[in-house]
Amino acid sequence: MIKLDYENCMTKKIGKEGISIRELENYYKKFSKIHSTIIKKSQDKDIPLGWLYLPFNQHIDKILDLAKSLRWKYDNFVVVGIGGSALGNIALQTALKDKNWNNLTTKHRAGWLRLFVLDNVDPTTMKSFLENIDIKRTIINVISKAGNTVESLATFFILYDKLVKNVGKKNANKQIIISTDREKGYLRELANKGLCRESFVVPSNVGGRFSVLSSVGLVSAACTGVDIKELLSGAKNMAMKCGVKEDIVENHKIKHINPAYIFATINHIFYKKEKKLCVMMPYSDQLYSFSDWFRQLWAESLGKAKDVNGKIINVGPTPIKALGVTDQHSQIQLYREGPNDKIIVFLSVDKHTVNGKSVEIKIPHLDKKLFADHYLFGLTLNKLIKSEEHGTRVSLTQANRPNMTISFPQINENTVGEFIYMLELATAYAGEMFNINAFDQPGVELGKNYTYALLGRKGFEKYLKELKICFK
């Protein structure tokens, strides 16, 4: 599995900037009260914790039948979505399939499908997009857990015109799916008239940046050729590593063993120590975008202006993201030196893989009469890469500044699917400790009511006048 290394975080790494085993152990006590809160919130239909149990009790054979179904007959899989209805799709995608995967033929990607997130509406991307995919040989997954999200609407209705022009409107439907709410919202109603080949069930108590293991990210990685299975299997392992099926933990091991709730004990520790930054730093090219992943769902769930009660506190870690050894060249500079307001998390791999198979790439012995001896040569970039990585943890160490470590054995399925959930189970447990509401976004919604305005949709008319004032 993977492990989660906090050691330079502690007073006997980083001096009076770390953790005393004494603040560590003060949470520990809390552990079982705020374990045992989250379970109970669970049975709450009203309250969006469904993503706990999703590795236990999710269905995905109509998945598989959809993937296997599509498979050979199609070239391109393109996700409309936005938020968490596009960025965990996104990172499973980078994680689990080679770099380069929408450049290898049908054959290297043994018939699954090519993978385009549409997660922007940039009329330059597009435009692009339009002129360059070739829609006949493409399926259109919808995503929009409410059914009437302004930006995936607008990009599925240029793309379904497209596609009518070329298809016609009884063969569109054949390239069409629809992921949504079970009742409700214009999607839905789509769905109803047969406007799609398929459509899935977003959870009602799963919230948008904690469904990447529901139908919303797994419809599109298995249609690419990721094992799902295993991917739930991988959050099944550590869900029970942190105990998510007892209702009340007494085994005081578990304390110590659950990363999740030490990754938010630690954050949550170092926030009240005006160390309120946390940057995700992947040494891995294949994680970096699980660093806008998690972005998502540590600002969107735990900045909030309000605690429970409804007391003004504004609250909330910033995250940011960075990328070894590139940004080592960028940000490490201020990491070091500049304000001591940050914890950085390193992703630390192990072994690298594609494909399951162990990829290691030498540095040559170049000819003698044109380039002099080189240390570097005969070396490998894993060798270098893994350097850089020590190099740079050492480094922020000696200078007190606290950092963990993340540590993959190999990137896979299984590991990306603990990883996946240890970081949403962190921040439901960061929720309750920050006393506030980890589940709902009430800062996005005004900003969208504002949009809906300009746009003229009916409902709105109230936000106009306030912008008028505004631009006045």
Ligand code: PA5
The other form holds:
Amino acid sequence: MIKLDYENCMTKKIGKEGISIRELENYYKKFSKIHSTIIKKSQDKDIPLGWLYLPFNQHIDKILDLAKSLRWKYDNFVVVGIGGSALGNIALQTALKDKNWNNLTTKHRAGWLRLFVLDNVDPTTMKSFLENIDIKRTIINVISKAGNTVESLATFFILYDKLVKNVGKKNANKQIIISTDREKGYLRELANKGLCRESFVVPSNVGGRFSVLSSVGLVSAACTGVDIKELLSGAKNMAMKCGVKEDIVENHKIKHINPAYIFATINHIFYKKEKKLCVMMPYSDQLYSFSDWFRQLWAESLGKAKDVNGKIINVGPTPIKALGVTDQHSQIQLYREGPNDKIIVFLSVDKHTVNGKSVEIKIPHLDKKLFADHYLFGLTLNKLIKSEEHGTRVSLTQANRPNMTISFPQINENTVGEFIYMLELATAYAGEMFNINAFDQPGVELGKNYTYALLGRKGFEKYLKELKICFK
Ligand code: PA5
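Next up, the form predicted in complex with the ligand, please; the one we just looked at was the form predicted on its own.
Starting with the chain above, the whole complex follows.
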């Protein structure tokens, strides 16, 4: 399983900048209460904690059948969605498929589909996409929990139009998959009209940024050949380790503190010590998109104006993404010598693999006459990236900069499933520690309303007046 090492956050390692054992123990005393509050809340259908049980109660047969029926028949799978309806899809693809996946031949992809995710509404990206995609060989999966999200609908309308122009109205539906709420929203209306070959339900008790292990993330993953059973099984292992399904107390004693709780605890303690920035820094290109996914999860869940009682508190740690080793040549100077206001979370990979097989790239011995005898000759990139990671860790620790490491024995469906679940649960625990509602996003709404007003959507005229006052 993945492991969390937080030694370099402790006073023993980084002196007064760190956390004392006593501080940790004070949080551990609260574990049982915080954990059971979350489990209790998850029984309330109005609180979106349904993601806690996704690894246990999902029926994935329909997804697997769909993936089988599309394999070898289509070339491209396009996800149209944004935020929680896109970032998990990108992260799974980046972590679990070849970096060059979309350029591989059908044979090399074993008939599985290429993946494109259209989240932003940049006209130049869209122009290039429309000019280059073979729409006749393309499946479009429009994903929106709300079913009305403006960016996703706009992109879907453009793609639908192109599809109809190329294959006709009747055939177009065979290439559309809709993932949305069971009952509500515009997309559900389209699905009910039969405008798709298949529709999937985004469970109402699973919030967008917690939905990667629902149909939202699983459909596109299955269609590109990701083993979604293993992904869920990894998540389930983490859920079991965290005591989501069983009693965490035995003979009046807590069995063990779980890594999700430790992650939340350390972040919360440092936040109170004015270290409010959390940098996620994978030493792996494959895990880089998970920093984006984490950024949304952490920021949108924990950045809140009010506490649960309505008192204004304006809290929230700021998640930042960085990449090892690339950002050693860009960010590390600041992280080591600038303000000591961050915690660095390294994502570390023990064994680099492709399709389960170990990958090692040797630096060759070159012609001595031309290159002399260079110390790099005969080493491997594996050794280089590990040494750089370790060097950075030590240099930060020496400067009393808190850092922790999440280690992956290797990157595969299992470990990725564990990682996703651990951070989702950590977010829920952190929400309790900050005493906020981690599952809403009221701050996103006002900007949306102004946009609707500018676009002429009915019912939003009042916002035009406010816009005029701002831009006299
Ligand atoms: O976490 C969230 O709720 C949001 O970031 C949503 O995922 C995002 O706004 C997209 O929403 P929807 O899936 O309803 O289109």
